[in-house]
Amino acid sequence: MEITMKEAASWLASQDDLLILCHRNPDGDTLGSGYGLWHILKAMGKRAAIRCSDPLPKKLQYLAEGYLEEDFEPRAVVSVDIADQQLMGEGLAPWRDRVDLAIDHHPSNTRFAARLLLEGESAATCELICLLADELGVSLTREMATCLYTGMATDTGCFKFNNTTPRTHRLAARLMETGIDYAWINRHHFDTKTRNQLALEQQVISNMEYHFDGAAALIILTENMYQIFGVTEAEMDGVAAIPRKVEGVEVGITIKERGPQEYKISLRSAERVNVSAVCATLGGGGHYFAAGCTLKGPLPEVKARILEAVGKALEEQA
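Present the coordinates for that one chain in the form predicted on its own.
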């Protein structure tokens, strides 16, 4: 059941002992939303906890500053930035069918929760958490704003992706006014990399493939590559933006090995191709300009499947 912002705020206000779920392989938006909402609930005098199947990436650990773990039996479950139960990971398996409220900005959300607060036009789920704070009558603190600004900045590529709206900028300005160190956040996420990350990026770029007369560019990251360069997958979270940066590329394709014959596919569109629709044909989804899916099988087969789907989409837009 889809509900309004006002209805979601009313429901949250009536609950206590809340468990907040973040998706596996967590990014800035799911963790920013999770910890931001936790601070809001604590300001309301409620008990709350956060769970994620995977550890916090090193680059996002600052979001957990001030977080205190409490021991209680959850009476309400909220998911943030999770479009599909499969994205919860094994660690959240006990809660997959017990989500009372899902807060999300992915149009491809599978409606798995009892209640859904969904705004597909929002640049990040953190935007919705900002608006929920207003509806709940909670004044934004620097701690809340640090979390929420992180999610908005990372999901918009530092406010330069197509999903950025005037409201995104207005909300970001409000968060900046709380006194957060936004310059550090942006430098930390967009302008700072380890030598190992840069070395792996260099190899990825040198092995980049071009298809469909240069309209698509494809990169591959394997678990062996992570081991050789001493880099984790989480540290290479922004690598999917690389193929789309090439002049003339309409669709950027990133294939990341996740396990034996399992690959995460990330697609990024420059202007014309709806990559969410492309991923939907392969069991995934996302946004018009950024989407993903998971494919299983030998790498050559996986690569052929995604190229076939992208090729059809490019042909339709020709």
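Pass me the form predicted in complex with a further copy of the same chain as well; I've looked at the form predicted on its own already.
Here you get just the chain by itself.
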């Protein structure tokens, strides 16, 4: 059942011993929302805990500063930024069908929760957590703001992408006023690379392939490359943005080896191609400008399949 911000706030206010669920392969928005909401619930004197199938990525560990794990039997379950039960992962299986409130900004949310607070026009779920704090009468603290700013900045490419709205900026202004070190957060996420990361990025770029008269650019990352350069896949998170940056490229394609004969594909669109639709034809999904899917088989086959799908989409919009 879809509920309003006011209803979500009053339901949260009436609960205690809350479990907050974040999605697997956690990013800045799901964890920023989770830890941000945790601080809000603590400020209200409630017991709460956060669960995620995957460990906290190194890059996001600062979000857990001040977090204290408490031992209690959850009496209410809230998911943040989770569009689909499949994105919960194995670790959250016991709670999969027990979500009392889902807070989300993905229009594709599968309505798995008893209550759903959904705003598809929100740049980030963290925006909704900000507004919930207001509705709950909780003043934003520096700790909350560090979490919430992180989700908003990472989901918008630092206010760069077209999901950014005037409200995103106004909320960012308020979060900054709590005294957060936003410049550090941004440098940490957008402007810091290890020498190894930079070297691997160099390698990947020098092997970049152009297809369809330069309308698509494709890069490949293999397990072997991670090993040679001493870099983890998580550290190469931003790499999928690279091929689309080349002038004339409408679709950027990134192929990442994930296991034996298993590849994760990330597509990025410059303007005219709905890559979510392209990925949907291959069993994946996402947003108009950023989407993904997983393909199995030998690399040359995987490459041929994704190029065929992209080529078709480019032809259709031509």
